[in-house]
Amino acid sequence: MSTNINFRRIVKLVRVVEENPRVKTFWFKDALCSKAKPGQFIMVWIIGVDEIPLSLSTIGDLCSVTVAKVGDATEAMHRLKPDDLIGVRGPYGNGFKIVKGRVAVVAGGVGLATLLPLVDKLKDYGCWIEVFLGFRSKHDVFQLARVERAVRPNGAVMIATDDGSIGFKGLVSELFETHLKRSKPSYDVVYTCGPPAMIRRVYELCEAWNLKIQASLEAYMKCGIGICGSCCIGPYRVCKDGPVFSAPQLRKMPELGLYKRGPDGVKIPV
């Protein structure tokens, strides 16, 4: 087997878990994928239909991806099933470092599961952990047991939903305010993952509250290696310097949480 993680490997999906009516795991074996940090990603080849980046959800013995249903592709993944075979590239990225001591992590909707394989690397340092996850409502919840289990004994799990029916009624980002003011927390680090829209407020948060901030970010992407430039936000490219950036590299993407970039390049509000 190659080596080389531009090399496209076809796996065979071992299993497939839905999570939720719009969101599903895929499990495969790889071994590139099994030695990638917490906030890598890798480029998803549904063969016949089209090249997508997905982060990580699982890494490990057995690897898995955690894709909500937003397009062609993934409607095409989620009719796959499992012994279906997909392709793979990478992994590719910086992931996010880890910092021991008093962490805060903050997702939103489907961007925990880019944060899971994180939370639990944090629990292996003995970090104490508060969870602030945001969801449409109870029946988009997804690997809530996971997150539970990586916090104990010391940390907390926090969840707000649009309709309140479950937790804080608000976005994620309110309550991530709410507890901040509340409880003044002094947090080694937070690390985010979610909606640009939802990033950039926990980014000003953050700024707000001088607390230091690794976010990951998403973008459209065709190549996954830094040469074809469809994913550049301000100076940056997601695929190459990121996906995961810091407070200094945030400053320099005023476009972030505002506007995106489509398949021709062309920004469109978000």
Contents of the next structure:
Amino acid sequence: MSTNINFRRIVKLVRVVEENPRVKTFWFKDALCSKAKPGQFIMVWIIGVDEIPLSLSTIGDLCSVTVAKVGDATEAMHRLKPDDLIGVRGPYGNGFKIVKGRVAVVAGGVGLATLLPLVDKLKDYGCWIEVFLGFRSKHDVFQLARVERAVRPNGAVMIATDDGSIGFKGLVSELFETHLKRSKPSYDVVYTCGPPAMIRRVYELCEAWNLKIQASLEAYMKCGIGICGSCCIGPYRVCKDGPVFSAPQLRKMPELGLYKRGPDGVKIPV
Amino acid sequence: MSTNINFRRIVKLVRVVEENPRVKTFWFKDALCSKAKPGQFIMVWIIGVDEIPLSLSTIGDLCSVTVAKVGDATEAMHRLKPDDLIGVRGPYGNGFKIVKGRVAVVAGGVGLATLLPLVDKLKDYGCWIEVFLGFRSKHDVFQLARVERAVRPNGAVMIATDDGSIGFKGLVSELFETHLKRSKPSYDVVYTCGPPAMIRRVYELCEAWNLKIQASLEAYMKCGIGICGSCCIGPYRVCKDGPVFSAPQLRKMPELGLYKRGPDGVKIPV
Amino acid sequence: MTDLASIEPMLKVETLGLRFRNPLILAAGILGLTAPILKRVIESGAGGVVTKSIGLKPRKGHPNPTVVDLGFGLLNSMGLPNPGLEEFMKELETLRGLEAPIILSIYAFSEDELVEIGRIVSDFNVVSAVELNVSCPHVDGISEIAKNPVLVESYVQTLKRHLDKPVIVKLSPNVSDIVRIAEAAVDGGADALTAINTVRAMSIDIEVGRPVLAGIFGGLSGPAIRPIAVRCVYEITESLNVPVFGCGGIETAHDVIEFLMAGATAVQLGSVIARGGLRVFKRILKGLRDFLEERGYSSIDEVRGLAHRR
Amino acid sequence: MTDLASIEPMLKVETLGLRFRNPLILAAGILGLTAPILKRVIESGAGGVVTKSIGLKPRKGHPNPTVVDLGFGLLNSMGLPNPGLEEFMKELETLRGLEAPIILSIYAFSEDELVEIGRIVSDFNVVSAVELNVSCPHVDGISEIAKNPVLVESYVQTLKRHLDKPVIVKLSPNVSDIVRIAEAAVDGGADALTAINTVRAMSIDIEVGRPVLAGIFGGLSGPAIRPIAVRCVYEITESLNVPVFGCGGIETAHDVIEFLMAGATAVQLGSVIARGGLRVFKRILKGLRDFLEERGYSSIDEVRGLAHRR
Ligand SMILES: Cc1cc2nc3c(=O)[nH]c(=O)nc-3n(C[C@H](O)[C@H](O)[C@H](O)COP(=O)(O)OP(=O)(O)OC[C@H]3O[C@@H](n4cnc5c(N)ncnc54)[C@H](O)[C@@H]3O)c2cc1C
Ligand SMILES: Cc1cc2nc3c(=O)[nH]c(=O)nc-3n(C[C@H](O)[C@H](O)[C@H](O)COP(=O)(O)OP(=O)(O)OC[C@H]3O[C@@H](n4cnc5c(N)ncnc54)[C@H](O)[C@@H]3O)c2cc1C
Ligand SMILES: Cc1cc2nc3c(=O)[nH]c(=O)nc-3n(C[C@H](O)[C@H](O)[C@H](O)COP(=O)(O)O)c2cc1C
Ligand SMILES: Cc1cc2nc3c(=O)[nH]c(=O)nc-3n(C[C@H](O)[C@H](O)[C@H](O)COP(=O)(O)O)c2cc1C
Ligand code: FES
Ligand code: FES
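Can you give me the structure for the form predicted in complex with the partner chain, which would complement the form predicted alone we have just seen?
Let us now look at the entire complex, which starts with that chain.
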């Protein structure tokens, strides 16, 4: 087997799990993915349909991606069954840097998928982990048991939903802010992934509270290998310099959370 | 530095030694040639003139080729001075297999060049070495001291010249035959290199006397890497399957010593 | 080697009335879709940059997969995604006062479009020159232009007539006789040429029995095409006296020297950035300086065209 | 895997009225200059062999250096060395009763020469078919033919009129539109096509500032050109219903399957023999059998053209 991560491998889906009506997890075996770092992503070829970036939501002998149904490609992916084939290349990107100590993890929606292998690893390192999860409603919650297993007894899981059907009613960034104000915790780092507006808010909070941040961003991707330029935010390529960025880098991204770019590079307000 | 022996290296000549009016030895440094086996050859680019196969006549920190002036390319090579550049690729071919014991080495003319690193190595292995050298006349003798140093005290050097100006008067194959008849020696192997007619005769003698043979052959070469087909003798490519052949292989070369092929593949009587 | 300034005298290139501090130019379509990344490429050491190829209207390009790594080269069928000229000029506005000329790559499906582009770009002084892409091998309506000398001459003539900037024409290797096309471009008024765009190619995923690219056909770039590109540069400069930007598979200082010896005025780097990142500029610049110093050349002008000697 | 016979049913190819026990054919100009080595190639497992390209008169070819390894491919400018047709037919005489068809590759500088070659070869039953090489990129007078559809059609017509054997036309990738040339060949009466010959290319030795080949230009072969060759085979078989022998950069069973899926009837192997030796035939045959068995295909006929599905 080649060790060039860019060569596409065709892998068989060994399991497909419905997390909730909008989210499924797809399990497969791939030697290179098994060696990925938390926060890295792969380019998934949904054969005959599209190729899209997806974070690894599990890294192990079996790997997984956890996918929200939001458009053509993800809908096609949701139709796949065990034994169906997908193509994968990667893993790509820098991934999260592990910080030992007291950490916060702020996840919005399917952004949690990206953070799951990180939470697994943080547990192995014996970190104190406080996880803030945001969902639209209780029907959108997924993989909660896994997060709770990882956090207990050295941390806590807090949930926010837009409709208040479970946990705090409101945005997860609001939950996080409330917690910061109330407990004045001194996190060694705040990890976050989710919708850009949420990330922007969490970033602003971290700046205000003088907290280190590692934020995993999204952008439209074609090559995944840092040459096509379609994923640029500020002077950075999300696929190669990211997807995980620190505060000094985020400061050079004035557009963060304001607009993103389409396949043609045209700015789209978010 | 690449380890692909096919990549051409440009090397500087560090020394040029006139062996006799027709033969010069050219010294240069090249890491891959330093690791060659006795009997291997290189493709030498005489820049702007031609590229020709030449056996390594010394294998060590410094390497050498020993070249007889016979046509355009070798004449141009004889005009080269220290600090001039040549291109080299290789080493190519199988080289000689070392047989420990009692060996004969039969060299005709500049064919001795090919056998020199072999003689050096046989000495290291403590073989009993009997060397039969053939030259046109005493003026053509070269590297005799090196051969004698390698052979003494465990062997002997015998010389034949066409004009009898030194040693036995006649062909080296006749000298070898005479010796076989007189001393009935039981060589473990007979190594030979020289003009095709001589090799053919030595091969016939070995067949008759039931001696193992390793003969280094010559043929017109272009690619040196076994695809162009210009160096074929019988079903073998001299550049890749040879240049050193054993008796079972020589038996499949009815043309040996009768004709060779030109650059166009046309048969030329020898 | 952080000191780019000290090696400028050896490496600078003056052509088209422009001054490039070194011969390493970012190739079209590589990263050049946004201003901040172009700025970063220049800060990384590039002597000049060519933007993504821009058309009059926004274009999404081909569906994914659009880029595949074949090991000895990349296969891409980007399909010229771009935000359209107007939007892109707003993007470039921020790029003033940089140390390297900015070359705008453009494409057009008709000469009418070229007239309009020429008019719009003439007054846009962020851009020092225009590279006309007539050679993208995987976009219908563009790939055909570079194969037809009459069309090439006419396109270039039209653009030159309406554009008050140097015009570089980017040629395709997918032609029977690149010299003939180069001549047509020069006859049309091209100030310089770039050779080469990618080589039309395809690859099939045998596990699923389908082309690896959604667009089926793509353009091959990277080391695999270097000997083809060197040949094109040599053939053109053997026949024509026009500056040629060499492009195709350049990965090392060695490769840059090869193109210069083949007759290139400067070179463009593309695929190497996938493997080598933006560090490649400084790495190659250092290699160029070492090569020149070790061999006793005082500048790259002394190696240019050397392989044409008889 | 010494048992070639057992895998024949899966791998055999019937085309041109001939039977190839497997799809691996020795490409033109690779070793095929003498009878004993051709025999050895067949004994090594080849399903067929194409000889060196032969002309009416002996030809020494270009001066050395003629072959250079670039790592991802070879560059050669052999220049069609050959002993001439008459001498070569004597050579081939000994090759009767072998298990693989022998295809004679020929070239001609004029249609008159073709007439003569056709007449001479018609009665020579050692040879099962003729491959017409109009595509050698480094021989003046030959390389031009493949670029000109009128010439190609006329050449093929002339040969067919005087030769009573299947004619395969070997096409060049160095053209603006290979399908157009393929059509011309078929219109002229070609029974099959081979795609592709080498890609015109060059390389420069920067230490001495000279082309690496004495002939300056050469033909690129090996892995570097595989995506170009696959594209050519796919383009041709998408438009025309004619057997195509795929050739260019094949090194593994994987590559063979890729060409078959692109639409090739069988394939030809060239440069791989430099790196892999004559063992490549059996190695690839074993790989093909394993691939078919693992995926549940009963023969290569089931994978042929698969990538054309929509
Ligand atoms: C590094 C990274 C990691 C990601 N990880 C996950 C994950 O773990 N789970 C998950 O559900 N989603 C993830 N995404 C988002 C996912 O790639 C998109 O949801 C998906 O591409 C949508 O495709 P579509 O055709 O279904 O939707 P569309 O209808 O095409 O578009 C819906 C949204 O997805 C975006 N999108 C479409 N194609 C791409 C593309 N090629 N690259 C980037 N964005 C695209 C569009 O810009 C739009 O915002 C990740 C994105 C990035 C950049
Ligand atoms: C494996 C091998 C090892 C050799 N080792 C030595 C050596 O150590 N010392 C030495 O002096 N000679 C050696 N030769 C022979 C040497 O290659 C030729 O003498 C040389 O090529 C002659 O070139 P020329 O242009 O001077 O002569 P030409 O006038 O061209 O020809 C003289 C003779 O050399 C042969 N020759 C020419 N070109 C080639 C070529 N490309 N390949 C093979 N033969 C050629 C011709 O067929 C002819 O027989 C070796 C040959 C081979 C095949
Ligand atoms: C992903 C990618 C996108 C490209 N986009 C363009 C483009 O928009 N316009 C253009 O003229 N060439 C484009 N090219 C071709 C390159 O500019 C260059 O000519 C080619 O890649 C050969 O150089 P390289 O081998 O250094 O990559 C693109 C190449 C790649 C790999
Ligand atoms: C050394 C060499 C000699 C060749 N000679 C010929 C030839 O005589 N006639 C011909 O049609 N093609 C010739 N070719 C081209 C090959 O037949 C083949 O088309 C090409 O090399 C691509 O296949 P490959 O990548 O498997 O080598 C030659 C190729 C090489 C490398
Ligand atoms: S996706 Fe192409 S540069 Fe990031
Ligand atoms: S020299 Fe080409 S096969 Fe031996």
